[in-house]
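The form predicted alone is given below as one chain in structure tokens.
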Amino acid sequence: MNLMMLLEMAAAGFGDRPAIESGSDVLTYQELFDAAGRAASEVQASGAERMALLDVSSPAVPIALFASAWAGVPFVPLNYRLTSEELDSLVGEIAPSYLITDPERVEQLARVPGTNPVEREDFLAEAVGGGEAAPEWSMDPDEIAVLLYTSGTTGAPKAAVLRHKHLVSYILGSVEFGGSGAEEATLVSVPPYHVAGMAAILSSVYSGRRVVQLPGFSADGWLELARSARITNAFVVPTMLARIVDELEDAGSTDLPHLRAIAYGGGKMPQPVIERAMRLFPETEFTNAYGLTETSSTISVLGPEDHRAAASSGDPVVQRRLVSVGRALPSLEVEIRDPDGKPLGAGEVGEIHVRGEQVSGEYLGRGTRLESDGWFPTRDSGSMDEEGYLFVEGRIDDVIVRGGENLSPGEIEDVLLEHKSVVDCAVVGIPDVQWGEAVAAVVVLRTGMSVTVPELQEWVKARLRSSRVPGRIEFSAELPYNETGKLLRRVVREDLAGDSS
């Protein structure tokens, strides 16, 4: 098992069709395959033991991805948006390395000792033309095939191991070879550091279909790209489908006609935005994707099919599951746990553990997270329904203990977006003499629309315990985000500690 199978297969199955197209740039299958042998051949020449990237997304991301599963390297794209400091230690620790990159950094990084910087055109120069191609790859499915560092939002970043086995094993678990036609293309919109923008890369590769590189993401900027590249098929984080859904709803059209799927994931989707989606773009198939990196991606999907009925559905168990993140895919087990280890039954939140081939766990240098039975604890906090339907209700490290309760911010969340006057919101823990821990949240007003604390704290007391109404409520003009779409409560108690000193 390599990555290079799926790439090998890709070329001889469909070798002239497009491949990879970012701006006026294109590679065919067989092209993005010897541009991956040509590129292979030049690592291994360097003696570098990891190929690196510190780039946004260009044809250089899949050449390189596929030459350092060639040369039997890791292939470790490296999170741009760091700061110097940061990036010069993450460098350091993964040197000896040949580390692609933009020729403003070139001059600093070559100063860390074993790295080999090179230009990203330079090396896309050398890749495309007429060298020679590294000798044939190793099939070890052990050998590490991906490093992706955390993004470090509540400590230093971490590198996760992906190995041959489990992001082959998530591909052919989950896409069909050959199955997209020819005139489909996805939009990959994520970072190259993100798991999601090496799944869609592969998954893309492994079904046949065309891959569309934004290199930055606007909202605008992603609609004429769509409609220019005739995109049927695209991944979001849910504050990029926000963002595109204000856009759309701002210009009063979509003139999408060619966009088949929008598929989701990466942070918690708020259930308006996701029905104003849907009402957007009624002939679209949604799917929500649940993952991790340390699970080489996806672990559940709501599908479609879900998505339709949950929308339309009288029964407020099956509605609900318009805020779920699906079932669990048929190679993966999924349980939930309490403190002790212990599974828990149907509705019961606790831990999710989940545990199958495509599994890792294990980070570069802090050995594995792997229980001895297989079974990897996410540090996520949720529950599932009868039907095993499983509902993330964030981090196990963001709950919020008052006098000795457990309470979900998951939950508040869900209620305060259900005012029509508030369009984001974050709940947080805040140190409270009384209590240990009080509720807080910031909330984000729609434009035009107001409303007031006492107002949105009976609101919450109406639909939920008077323990989970926020005794402090802050209004912001918006919320702290990754790149990825994930919500930085770190920094939002860290504003709320500030406010209050």
The other form holds:
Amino acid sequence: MNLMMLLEMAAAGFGDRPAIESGSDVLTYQELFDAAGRAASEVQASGAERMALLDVSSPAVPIALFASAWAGVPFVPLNYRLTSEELDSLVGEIAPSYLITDPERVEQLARVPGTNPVEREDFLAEAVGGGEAAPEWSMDPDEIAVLLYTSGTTGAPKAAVLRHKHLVSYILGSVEFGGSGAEEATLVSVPPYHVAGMAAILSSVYSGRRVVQLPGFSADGWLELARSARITNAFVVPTMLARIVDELEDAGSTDLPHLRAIAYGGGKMPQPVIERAMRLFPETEFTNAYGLTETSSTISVLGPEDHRAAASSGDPVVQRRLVSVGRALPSLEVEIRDPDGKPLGAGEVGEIHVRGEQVSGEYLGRGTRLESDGWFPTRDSGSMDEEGYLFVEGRIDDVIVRGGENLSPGEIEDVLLEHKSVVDCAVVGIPDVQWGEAVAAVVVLRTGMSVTVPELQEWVKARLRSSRVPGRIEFSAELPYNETGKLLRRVVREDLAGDSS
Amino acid sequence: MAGLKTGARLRSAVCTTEVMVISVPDKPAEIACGGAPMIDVAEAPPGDQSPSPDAAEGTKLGKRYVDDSGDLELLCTKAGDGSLATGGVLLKLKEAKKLPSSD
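Provide the structure of the form predicted in complex with the partner chain, given the form predicted alone shown above.
And the full complex, kicking off with our chain again.
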């Protein structure tokens, strides 16, 4: 198995279709295939053992992804938001590398031993120009396809290892070959170093959908491109959808006649945001996708039918599914287990475990985190209802332990978000002499609204057990998120600790 | 064709068909295309041959083919003129499961 098999099939099946669109540049599937072959030849000639990319989205991303697979070296998309010290260290770690980047970075990166930095435009000119393709790619399923350095909220960054067998299994298990109509186009606004960015390219190639890239997200930029490029499908993280919804409600018009489907994931979606989005886009199909870097992206989906059923049902069990991440892909098994590894029943909260061919669970130089029977402990806590709908509560490491009782921040946040004055909030544990940890919240108020701390405490107390009532609530203009919409709880905790001294 | 594993790639000896093995039964399976046993994708086909008339309906790129039990499943990675079979019985086209696009 090799990712190139997916692109080879696409080029054979619909080679004349547009594959990648960025600004006025368009590559067909055959052109993408040919460019990957020439770029693979360049990489092999350079002697590099890894092909890296430190750049925003451009046609260089899919070309480099497939060229790496063709050349038999791992593709390493790096996070351009890291500091230059962090980047120098990572680039040193992946040497000898062929590194595609922007002109401003070339000079500094050239100083890192074993690094061959190439400007994006030079790389593209070479790849789409003339030249010989590299010899046939390897079909060894165990070769590394992609190394993704995780955001590293704590400690040194580590690279998740995704082998060809994991990514190919994910695509074969979730996408129908050539299943998209010739008019379908997907808007990719997640950065290339995010697993969703990789998955979007691979899924689109295998289904025959045109990929339209948006380097750098803004709500008006996204809306403008969705209109001008006749976008039919899009994937967004929750913060992006929240901003799109804000922008459209201000404008008072949606006017996106081609948009059929929006998939979202990469973080917890606040219920008010998805409800507003469904009202704004009554004809659009919504899909919630849950997955991790270590699982080659999506492992469960809440599909359009589930969204509609939850929105229109009078049954609280069905209504509640609007905040679930749906059911496991048919190619995977998911279980909830207690800390001793014992499977739990419906409704019981424990650690989410997953098993299947797309699951890697491996970090570079640190071995596998898979258990001997193939199950991967995700470190996410959650529960499953009677019909297999999965509810994710958050990272196990974020659970607040107050006087021996485990409290889920997500449960308390959901209740705070139901208050009409609250637009966003974060609940964290802070050190407490009496309880070990105490519940604290940072709340962002809706513009023009106000509420007092005792009123919010009373609000939570009326809906949850008293142990869950935040003893401390601070107001803030905004919460710290990373660029893909993950709440940085560590920063929230640090800010609260700093304030209280 | 003993020891066939998931992910293995085979080619037809009599047409351009290539397949990847998605799943295999526990017992060894004989897989044929166009009436002739399939060979490893790395082997050169004998050439000058064509599918036998009773196994010449063709294979379609990207489609999956299964036997009656559902234990054997092949993905067509290159289309050709022959039909896939196991134990002398033609494989059937498997209907694609419709999943919502998640990325």
